[in-house]
Amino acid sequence: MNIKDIFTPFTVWSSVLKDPVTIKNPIGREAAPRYRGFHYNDINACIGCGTCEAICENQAIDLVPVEGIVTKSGDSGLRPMVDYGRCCWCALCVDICTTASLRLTNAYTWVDTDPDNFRFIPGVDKKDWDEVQLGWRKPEPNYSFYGLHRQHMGELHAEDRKSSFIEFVQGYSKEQAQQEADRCVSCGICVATCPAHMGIPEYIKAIRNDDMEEGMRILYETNPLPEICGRICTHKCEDVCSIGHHGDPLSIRWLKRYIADQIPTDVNTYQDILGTGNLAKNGKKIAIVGSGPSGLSAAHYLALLGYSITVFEKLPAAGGMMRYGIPEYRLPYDQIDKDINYIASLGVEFKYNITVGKDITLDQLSKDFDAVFSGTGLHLGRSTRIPGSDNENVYQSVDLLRDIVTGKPVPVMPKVVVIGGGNVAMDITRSMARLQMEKYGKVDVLATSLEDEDFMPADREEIVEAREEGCTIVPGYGPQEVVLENGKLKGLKVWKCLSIFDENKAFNPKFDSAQERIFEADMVIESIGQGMDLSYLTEEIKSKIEFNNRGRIVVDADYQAKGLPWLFVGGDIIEGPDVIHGIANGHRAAMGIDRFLNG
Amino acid sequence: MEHARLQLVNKLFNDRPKSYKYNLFQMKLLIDRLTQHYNLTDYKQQRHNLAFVTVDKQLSPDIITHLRDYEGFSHFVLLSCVDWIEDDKLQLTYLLNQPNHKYEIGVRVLIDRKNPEMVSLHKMWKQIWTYQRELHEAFGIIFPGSPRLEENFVLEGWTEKPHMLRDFDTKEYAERTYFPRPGRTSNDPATYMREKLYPNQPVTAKTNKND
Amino acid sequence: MINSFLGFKPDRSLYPKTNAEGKLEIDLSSHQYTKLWLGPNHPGVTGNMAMELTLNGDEIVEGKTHVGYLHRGFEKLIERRLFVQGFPTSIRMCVAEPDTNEYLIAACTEELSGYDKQVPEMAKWLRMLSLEMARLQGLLRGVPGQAGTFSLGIGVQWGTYLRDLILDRFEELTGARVYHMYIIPGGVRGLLPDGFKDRMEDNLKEIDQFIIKIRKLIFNNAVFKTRAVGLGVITPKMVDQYGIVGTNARAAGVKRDVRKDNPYLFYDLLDFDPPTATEGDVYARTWVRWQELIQTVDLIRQIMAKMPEKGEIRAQMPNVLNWRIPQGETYVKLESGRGEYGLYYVTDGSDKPRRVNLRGPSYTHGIALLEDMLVNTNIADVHALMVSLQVCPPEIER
């Protein structure tokens, strides 16, 4: 130490006229722009899907209902509820959220007196920050607390799935499909858009468990058609699917079709599996018309409540539209027998080539059984009734699609053109396609719908599918004439499509006549919907029962038909058409008749 | 910049590699030397300088001398537990720091769950017994010749089981303890959509079955 | 060296006697000895600590640390919560460098789950900055906060202002200016905002004065050099004994660094060499510090130099609610301000770890080393003892 040390230290003088730190930077500036401050939350992009409330490490939030949010599909109609009693300000909440809605603004300072103040739901209750635009946001881009993009399905390519009709969706393999199912974050907002409210969540649960068994249970809690369901359903579901709002959905029907692809065909192994080896008879019998969809549905859920069932089906198989009218290379045919023969082997007895209304009447199965389930289907295509549609070349999609599977003839022209833009339409263009394929060895098929290319009612994979194969589509014009020569046809005169709806939103299309274009064909398809054949009800059936402006029979909330409580009617006559509608209708009828008959 | 950046991050991926190799080269002589002496089992080797084995408990103090005498363990890092309450066992972890290698073993040593001792080695570095009574605290381990054994840790007055014990249930202990905040409920998505808009529809299928 | 100056010379006569087991004998009875309670309420205290002291006169006979008044449970709380939700809690364990917690527990879910190869290398190197701007704020507290212990003040006064420009700079990057909760499993929250460099340069600037300032205020004072010199050594024999790590050890002539043995992130792509001195008394650790802080902001002024100026941030990782670590066990390290610091981490296969221990340097530091070194000091240096082996009650109570 010498005396250096001593006088050193007075240099802090140096500062004694400085001006204050707090002088310079007075209290009150504005937050960094990144800064995590107070909750604000768009309630109109929020879906109440419940993320935040799950990633909370601290159980800071709460789902409460809000006044004036409406629950519906793709919508809980809950808001998250902040409780700063317990927040941290971490912002997981606001970087799981899936619609990107939650933020925390830069705003820091709030004083209030009352202690349940500090417990809100932002966005709804009023702050003085909700106008605040800076704050935490999710980080973007790729920074996502789940996988964005949905597992790469493998398929044929086009040019080799074009030429046969062999299944061209491959399945995914166990470890994508652990990826995929990774993804989820088991919300459950899917769960009330599906028709059938199957549990979906849970099951995409035991993929990531690897557990096919308990996936298996679960599916078979409100879907007795997993392997058919999990190729050709319209999965609605996913298209609320939260993790879709910011990214890919998640493939929940090809989810579901892996798990019911891991378990052997063999029925005792799903007996096994689902406990239904034992299942006791009540003694009562219930007939079941047409086995389609809510056919099956209905008869399975009434084989484990101990019915005795018989299933009567026109065609020499059961399945109804889904062996006859969608094609194999969609849903093959083993993977249906697979779902009916389980069904099957329940007790469920089916009696083929037999059609109600001509071989037996309806009235008799009255008589004979203790109740009646009608799902007969839409198998009656619709004509658009143009000039020349009554030509002989003129062909229904329904009845065309039935035959490739029937086996019969089918015709095959080097020029077709489809009039339809739905799903039929391009099962029948594609169909047509590798049947010309096989005949011609060249495709040349064309669609044209009404509809303009985003509002085709065909699932947007079938139109990009169609292109692939080679066929054409066109879209947003209106068939006019078929145009004939000295009674052969030649092609399809249309019209561009202005509009479809008038103001009244009812079924009036506009044309451009000065727009008109002529699609030569030798062939041509029309598959612009179907309508149903109710031909086997009696005129005293028909008079007792009700039926609504669309001409559709009027049922109850059990599918028990207005005025007639023996019949009980479900499937495409009444809702849909598909088949998760027809599956759902079928399990709620069959558990309607159960109270009937039991009370 | 951008150029000397990137031949900056080449050069560590060129250099990083021959280190690890020779550390794990290091350890793996020293696990060969090891088991000249002692039944090692569970031989994991987590990273290129840090491996862990499993010991008996009897010959435990012993390898941990030898580590620290004969192979210059000198630095103790850290003495912890795991609470494996599945195999009724719990695993004390002696973590070691050789620090002219620059290499870590961890020791591992499964003691009965239902009665825990354990030798004390307080007598080996100055810093044990602050472990061994907390160890004693939060998992009720008895180091028999521990100083200051049983006096507390971080919790006065604590007349629960040990807290750190798996089936110690803090969430139930504070819910128990404290009061929750009153009129706070939450919903589940899909059960509340499910009483909205579905109420009456089935979800599950009914089944009739033989007993 | 205190002793001699001042010309006081202890009567050991008067001193306890050590009975055959190696313990004190203290009569409390016999009036020859106060205890007094020291914390957890003291503004000279760090942290909620108390220390509980045996005094003759005004020397220390025996003293005793009590932790648990603050934070108490989080290994527990993580290990209930899902492998994203540990980070919040972590930082809590230590809130003097709150970032090395958030990037232990992300490295040890990345080196257990396989995810460790995929961190972007633009977040390794804003984990690095964001660990070096907590040294820097630390060492801004830590230096000053030394000679704040003898009771001048003013050093601390300009280094809390500095810190806060740290804070300010941590705030622009992570969002928040004390729990940063900026590094995540996979990488870290947020790129660098615009003009973050230009005005972290400033602040370093500012703090390249402050260290000449605070050099001429601290180490050429004749009062602290009175009071620091020759107080707590540590022999280089004690590190091994005692397990002291870091800047405590390096004051001693031990030279270990975990950047340097052995490195994480990109440290080996900086060029640094860990200041040390040999005469291990609270002089010497504050001098060690003081070159710290030059070399952190050099580090620091390193590291934004050699980053890249955009990249990924995060790893694509599985989903933070399905997360699923299989069954495994690790301990990884890192230099903090205090010393080596590490977590160990067990995962058993589900999606919670088993086991989270944090061994924070405080942990032999503020116990076995801190009680062992109290007696025979004074009652006035337990406050400088204590900060100048940077003792964070809350990596003890945990």
Partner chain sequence: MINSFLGFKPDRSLYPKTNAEGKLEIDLSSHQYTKLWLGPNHPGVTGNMAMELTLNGDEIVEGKTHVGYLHRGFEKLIERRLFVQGFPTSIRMCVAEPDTNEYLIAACTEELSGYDKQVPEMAKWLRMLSLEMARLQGLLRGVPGQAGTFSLGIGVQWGTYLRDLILDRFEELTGARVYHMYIIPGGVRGLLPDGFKDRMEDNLKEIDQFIIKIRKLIFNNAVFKTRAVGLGVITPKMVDQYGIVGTNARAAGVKRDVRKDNPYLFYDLLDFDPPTATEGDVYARTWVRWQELIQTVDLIRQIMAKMPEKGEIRAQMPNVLNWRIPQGETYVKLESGRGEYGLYYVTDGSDKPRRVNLRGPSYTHGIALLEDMLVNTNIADVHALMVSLQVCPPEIER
Second form
Amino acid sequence: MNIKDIFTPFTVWSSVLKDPVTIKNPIGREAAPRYRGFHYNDINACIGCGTCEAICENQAIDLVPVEGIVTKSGDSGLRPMVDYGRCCWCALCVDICTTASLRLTNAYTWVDTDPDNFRFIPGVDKKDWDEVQLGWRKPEPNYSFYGLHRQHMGELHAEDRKSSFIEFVQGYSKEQAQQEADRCVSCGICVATCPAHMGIPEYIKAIRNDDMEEGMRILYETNPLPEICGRICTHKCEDVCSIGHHGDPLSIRWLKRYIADQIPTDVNTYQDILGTGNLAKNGKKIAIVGSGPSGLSAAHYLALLGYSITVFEKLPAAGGMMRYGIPEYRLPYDQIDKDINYIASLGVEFKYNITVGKDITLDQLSKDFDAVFSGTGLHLGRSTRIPGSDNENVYQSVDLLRDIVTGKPVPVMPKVVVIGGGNVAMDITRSMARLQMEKYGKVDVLATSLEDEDFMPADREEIVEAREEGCTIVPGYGPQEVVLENGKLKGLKVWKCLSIFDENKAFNPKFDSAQERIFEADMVIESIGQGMDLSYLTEEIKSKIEFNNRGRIVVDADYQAKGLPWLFVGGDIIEGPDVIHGIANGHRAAMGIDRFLNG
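Could you give the coordinates for the form predicted alone, as opposed to the form predicted together with its partner chain above?
Next up is only this chain, free of partner chains and other molecules.
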């Protein structure tokens, strides 16, 4: 180093008193077509997932609320604000954008004397370059930092599965699970949509790290039924997955199942991983009526808080409609037992074959326990009440599904017609197909619904798999009459459905009688919805609580029945039918009970 090297840095002080010079038009020529200049964002396509904010190493992007944009399912309501004091125009935010709403224009000159103006919300704060189409966009096609296509889930071929109640979805291997997990951008847009607000990005990260114990701990923070939910959850989280805007949504449900499947069935292993081996008791007792998802969820979280829990179940085993309404080929009983056995290991006592309201009254439970939670579910079928629906060969799907589980004789006729387009309708359709294969060696089951196929409430895969198994699905028709000849069932008369709801959005189907069809049948199964049995509520109790216009019990934010402080209510009789909703409100009711008993 010489003398010049030492003194040269100090020469800059010669400019300290000079006025700064602002050049209004520093260059004045158009940039290259793919130059990376200032941002523009299509705020209507943007969902505020935050991937741009997460990937920016300079912390130049913040998600902020925008007036007029509301938070809704699949949209956080936030939009990115860019700080050009930090931005380096690397375009990673554009490359990672899951909706391709964000781009860089090729505008690169912006003169302003106020530095605060260089922080703005693209697409909201109007700029001269908003209409500029040149610049840097995410290259198409198939340019992405993440895989666009989900890992295929293996399952038994239709010819192999339609004659068996063995579980046909085979689950992910370790390699498949990790490859699917690598597609996740950890935006978290799914978390808000999940009724239980599960830590989805965190448990997917655990799969990437091959840390199943950590994954299990994250699952149990908000969901004590991971084996069950990993198979039958309605997975609304996948409907809003940000990756689904340009590719296949992430297989969130199957990844949850993968974690649960890796944990041994031994309850001691569960307790070691979750740290629940020695739970202190607080001396207070809670009665739970019904062992469906809400009851089990409430029992789990109350047990963790030290309460002594007794579950009263009218059927021979726990699980509610999960066990007695969902076929074993979709939800094997041993997987139900795996979740329930762990809950029982926390000290939860189950009393089976006891009907509250008959074997013991709700009033008595209120005296014997400090609080009562009721989650009795929807176990009653609804009738169409069309002419002929009272014939002996017209059945309810919920009754038949329960008889299949309990081993009671189930009538199996050569020709079966199912009325309904929901998941329960598909369950009984596919179950009867299996029973027909066992008895006759062929399938002749037809399911019909008011809704067109695009609007059938059943999961799409249920409809596809039913057809693969030989069932016939005829959507868009409404039942008018069960056709009888000399008292013997011959078929179902239907008319083409023109609309389901009227201008006030009330259920009021309209039909075209000129488009009439007769579906031949020896047996008709109604599966148009389920009702609740509240016969265990005495008239005195009913007079103290409130009901809404749908006949549901009115509860507060803690799921406490208004007018009866000791009674908490959850599950399908409040919100459903949906397993994950039941798990979520059972959890919240547990917290509500704890607040009620401890101020």
